[in-house]
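To begin, one chain is listed below as structure tokens, in the form predicted on its own.
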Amino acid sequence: MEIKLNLKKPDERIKSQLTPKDKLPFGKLRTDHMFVCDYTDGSWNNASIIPYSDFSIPPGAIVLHYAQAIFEGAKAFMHPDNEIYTFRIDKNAERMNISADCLCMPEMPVDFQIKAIHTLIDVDRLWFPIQEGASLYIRPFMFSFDDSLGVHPGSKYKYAVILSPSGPYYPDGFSKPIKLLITKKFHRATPGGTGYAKAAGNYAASLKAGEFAKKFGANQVLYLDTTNTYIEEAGAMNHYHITSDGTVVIPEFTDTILKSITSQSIIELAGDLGLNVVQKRIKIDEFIEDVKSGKIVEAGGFGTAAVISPVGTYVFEDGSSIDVGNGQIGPISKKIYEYYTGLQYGKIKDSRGWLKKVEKMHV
């Protein structure tokens, strides 16, 4: 499938890329363009890209009412040879249709999620933040626009990608560290739900727990699983912790927690980090006791948007707290974050072939 072009004049588009004095935002600003292709009759077409835009859909569009709809998030990186590259860009396309197995929407070719991604990126490259730490934020997505009322599988979807040129999730970045709400009340999936999957209503579910935490000066909440017993995730990362011995533990990954690329990523880059990464399930009265007695030194989250987010204190609904090793950033937790952002970033060789150049070819 070609990707037509519906391009802004050359005097509308920006002119040079973005030297902000202040650190950029994150997720606030678009490029000039986005990539869009429907669904309809049961293929692909009008593969797109058109100046960023508001979407028209009819008020009794599927997504409105029944929230099927699904996104991912991934990003690029400005090298030392002033050229852009994704990073495990094929990991969110194929992520992309575990989401739509989901909630049964139409799957798409891997290749031409990379293709249209790249091709995005292509177009709008003058827009790449050239600012330290900075990165461009891609959020592909996808959405029913049938106007039905009857709760059923949509069979008209429309695929779209935006861009963001973004500085850190945290605004503090990496030198902060967060904290985290442990509470039996509330609970990010059930067995055998969506629970695994990049689905919008999962986290749209996760904003009153989000605004419950904040009451406890905590940045998101630790869920547990239902029965209150195990750890899962914290909505917008998955969790770890290090224990005094060096292993970094990750919860097994179950049909309840989104599996991380980062966390994928961070396992297959055990033996280059010189670390046992192991996953298993994890009882929270256990983890409790460990940071409390210090056998557990470093804990935190892994996700795309903010990479590494170490905890240093986890707050409980009664109002006491617990720090985790002296509350500040572990050095493996930094050695990780480190060696991980060198990847992207280029500074570290990529042996893998986990980073793909964006080519030059629109612009």
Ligand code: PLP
Second form
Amino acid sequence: MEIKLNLKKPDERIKSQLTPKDKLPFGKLRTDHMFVCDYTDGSWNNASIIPYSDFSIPPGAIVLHYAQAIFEGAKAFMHPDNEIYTFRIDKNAERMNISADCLCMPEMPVDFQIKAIHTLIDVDRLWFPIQEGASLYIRPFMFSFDDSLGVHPGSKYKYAVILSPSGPYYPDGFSKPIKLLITKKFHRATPGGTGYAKAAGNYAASLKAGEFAKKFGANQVLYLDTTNTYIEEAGAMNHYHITSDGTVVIPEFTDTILKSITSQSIIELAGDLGLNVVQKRIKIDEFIEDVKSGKIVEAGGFGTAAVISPVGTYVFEDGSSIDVGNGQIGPISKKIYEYYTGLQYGKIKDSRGWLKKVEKMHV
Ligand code: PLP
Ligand code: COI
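Next up, the form predicted in complex with pyridoxal-5'-phosphate (PLP). The previous block was the form predicted on its own.
Below is the entire complex, every chain and molecule, led by the chain shown above.
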């Protein structure tokens, strides 16, 4: 399918917004254009890049009532050769289709998703943030817009991609460890449900837990499984911990945990890093004991937006808290962060073909 281009002149906001004195926020800025494509009569049509603008959908659109919507989160990086590269974008496109299947939505061929994303980045390449530690956040998403109040899958869908020149997800970036609330009060996902997909509804369901966490000074909840026995993940990242023998432990992927591309990458990079990385089910009681006894020395979260976010402290509803190690960023988390971001920003050679250059075709 061809992509039609309907382009505007570069917006004069570019210069002022990309060179602020403060760090760029996460997810707030937009570029000039977006990619859109409609699924009607059983096929994808009208693929185009158009100026960033509002959608017009009927008030009865299925997405507004029953949340038939999915999304992805990926990033592009500027390398020392001044070229822009997407990172493992094929994995995001594949997961988009896994989420589509989970919510009875049509798949979009992986190669076409990549073509759409690369063309959009090429068109808006002037928007690339030049600040240290910044990247271009890529947000593909899909929703049904049939005007129908019966609970059933739609027959009309929009797939779109927007871009956001962004700074770190947590305002202090890697420089300050985060806090997680351990609670049995909220659960992110149930077995047999949509936890393994990037379904919009999962995030709507996590908002109350997120606000609850804030009351305890925590950034997010560390979710447990529905039996309150095992660690699952946080609201926007997988969880990891590191034992005193240097082993990195990530909870085993189940249908209630999102299969993080960052976690999978760290597992694949274990050899390069000289680390032992394992996945297993982790009992919360044992985890807390091991943090207290010093058997667990570091912990944190893995995610595209979160990158590697070390946790300094776990807090509990009774107001008590425990520090991991000395509550600061540990040396192994730092090593993983530096290697992973070194690879993403092109300072370390990519021997796996994870970085894909955005060819200059339109600008
Ligand atoms: N878990 C959840 C619930 C997420 O939303 C994300 C973010 O995408 C992750 C984990 C991390 O996944 P990834 O590394 O693929 O971004
Ligand atoms: C990501 O890490 O890209 C995510 O999608 C998480 C989030 C901002 C919801």
